[in-house]
Amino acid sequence: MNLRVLKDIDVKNKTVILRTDYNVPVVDSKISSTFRIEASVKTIKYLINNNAKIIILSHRGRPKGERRQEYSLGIIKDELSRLLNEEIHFFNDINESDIKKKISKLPFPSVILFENIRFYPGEKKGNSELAEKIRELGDVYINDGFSVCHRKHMSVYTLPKLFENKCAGYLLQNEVENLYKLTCEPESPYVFIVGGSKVSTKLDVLKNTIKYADTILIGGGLAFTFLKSFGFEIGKSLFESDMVKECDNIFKEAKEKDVNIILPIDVIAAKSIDDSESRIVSRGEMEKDDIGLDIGPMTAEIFKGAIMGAKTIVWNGPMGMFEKEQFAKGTIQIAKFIKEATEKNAFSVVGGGDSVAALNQLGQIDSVSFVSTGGGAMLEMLSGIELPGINVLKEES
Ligand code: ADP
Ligand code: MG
């Protein structure tokens, strides 16, 4: 695999740029789960015991390269400061003309949070200026942000360019040893569950899984433009219209590869998604004022059937709007299956910022085999793509 690892490089002493994800979800100003913040302390509290100076840079949310402060990393200092039970120096602007002064000034071992990275327009294009700037201040780079690895953005991919000394933390390293057990050769039968709101985000990642597995059980908002497709009354459920084509495309695939797909045969409706009142009804019988907002129980028994079955099992998006409990339980009863599942031996994996918030909710983040930080970069991975923010920290400069 050939991948740099932290052993592999000298950080005593040293000042290190350290890309995390702090990507949280984030409900009525508060974290609703620390998970990735947790991950990050390992590599962090590594970093302090070699009296390195640890610069963190890292996102949250879609600011468009904008400061908007309801996406600021202000949140994060204050939970990662508790975790690291150290103070944390938080800097505003990377643009500061005396930051590599007030950088210098710090003691070693300190920790440093710059504030989100996509409030500078560069982040996602990949701007070398910015990139030249923040390597000014570092000698050794380290990624341990793997969710965004699949991004060719200035931190994951220009910035690294410019760093002889660098690696992968140790969450990167974990994803990495992990998620390699499931490209050469998984165990069959191979069942992806994906669930989630919408088809368009998940497109890619349904092309690239009919190459590899065996069943795909689509749950969530995005079954309802499947069935849609096959011309079913979806109500007021979600709909993309302009990718019907898509999903039709995705059915003659899996036909042809013989890769089955099943969708829900029965779901949870309401006339609102404040309605305390739902209903199960057929996929056939929805009226045309339901909003789907979870699985059936039908179909929650056939999921079942193939999650049981399998020797592994990649889950990605939430059975419903499992924020609301009313429409939780299809996403806690898969939950459960593949808790059953793995302890009869099925490797399992459970990728996506909100399908780890709603395993934690459960209190079920230990009864999956591997729980991956990533989502798009999860699915990337087990689709053989090779990830550049990964390649990069191979490459030397
Ligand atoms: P992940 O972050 O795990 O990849 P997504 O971001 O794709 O998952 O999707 C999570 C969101 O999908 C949740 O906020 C959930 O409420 C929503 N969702 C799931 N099913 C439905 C549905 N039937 N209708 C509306 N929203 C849904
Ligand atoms: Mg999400």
Contents of the next structure:
Amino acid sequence: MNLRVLKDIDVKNKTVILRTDYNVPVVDSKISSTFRIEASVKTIKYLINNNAKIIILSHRGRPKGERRQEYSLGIIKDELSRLLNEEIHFFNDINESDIKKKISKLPFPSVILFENIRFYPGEKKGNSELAEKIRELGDVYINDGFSVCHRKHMSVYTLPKLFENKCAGYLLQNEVENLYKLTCEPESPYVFIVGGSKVSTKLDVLKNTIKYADTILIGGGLAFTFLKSFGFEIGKSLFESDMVKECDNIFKEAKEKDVNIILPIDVIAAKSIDDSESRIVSRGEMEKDDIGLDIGPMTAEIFKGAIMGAKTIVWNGPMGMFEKEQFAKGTIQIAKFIKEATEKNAFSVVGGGDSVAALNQLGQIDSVSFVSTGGGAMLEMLSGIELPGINVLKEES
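Write the structure block of the form predicted on its own for the protein whose form predicted together with adenosine-5'-diphosphate appears above.
If you are looking for partners or other molecules, they are not here, because only the chain is given.
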């Protein structure tokens, strides 16, 4: 792998443009998980220790190129300052006429945070004019935001093309190295656990994982499209009719490669997502007005058996409607099983918002081998897709 990393470039006394991912959850005006901010600290401290002036570009939410106060990075500034024990200089607008002069007056080292880069329409469009303006502010480009590496956005793809000196930060390097292991002769037995709502969003990663995994455990809403493809009644559960043939193809390919795919044999069902009354239903006994909202206890035990026997474990996506307490048990159980397997020396990787949230809820964010900061980027990398934000940092680019 020829990814440029921090040790490959000189950052001492340089002005560094650093792309991070501060898209953190905020509830009642408070950050509910600082995981992504904390993950960026190692790279920033390294730069500070090398007397660099650091200009941070980041985003939060999807403001669609508009200035929307609810997506401001002002809330990030205070938390980052606390974690670094450093003053953070916050700049509201890249387009200020004297922005370059203001930055030049700051001492080395300094930490600068620009307002949400997605407030600019040019970010999503990969605008070269905006990239040129930012290029004038720095000597070195570093990407430490893995979760956006699958996007050809300005700050991820267009901007680094303008730099000769560019590399991955510690977070991005760690992501690439750990996820690369999963597509380069992972230790067997390899168990891949996939949840979430739709087959269509996980189709490519399922197809690619069949090349490496021994067992695939399928939960969440996408399990019901698979169950429907086998003729089971799924009631009003999530279903993608155009994915039935794809489900058949996945099972066919898995059989040819001797990969075991396990679907739920029981589910937690209710008549609506707001129904306080739920019950355990076997997959052959769902009624036409039932909605499957979590894996059942027998399924959890079967999944546990596979997980506890694994040497490599990957988990992406919840087992049910995790945001509602009565349908969160399956997801939480999976988190516990993976923790136990990791303690028995399995190599475990967890990614995706709800999967990471389950670990957080249990206070077990450090209980697995590696927690990915990316959901979509992780899936694309495991799908065998080359990520533009990573390719642009490689030696030949």
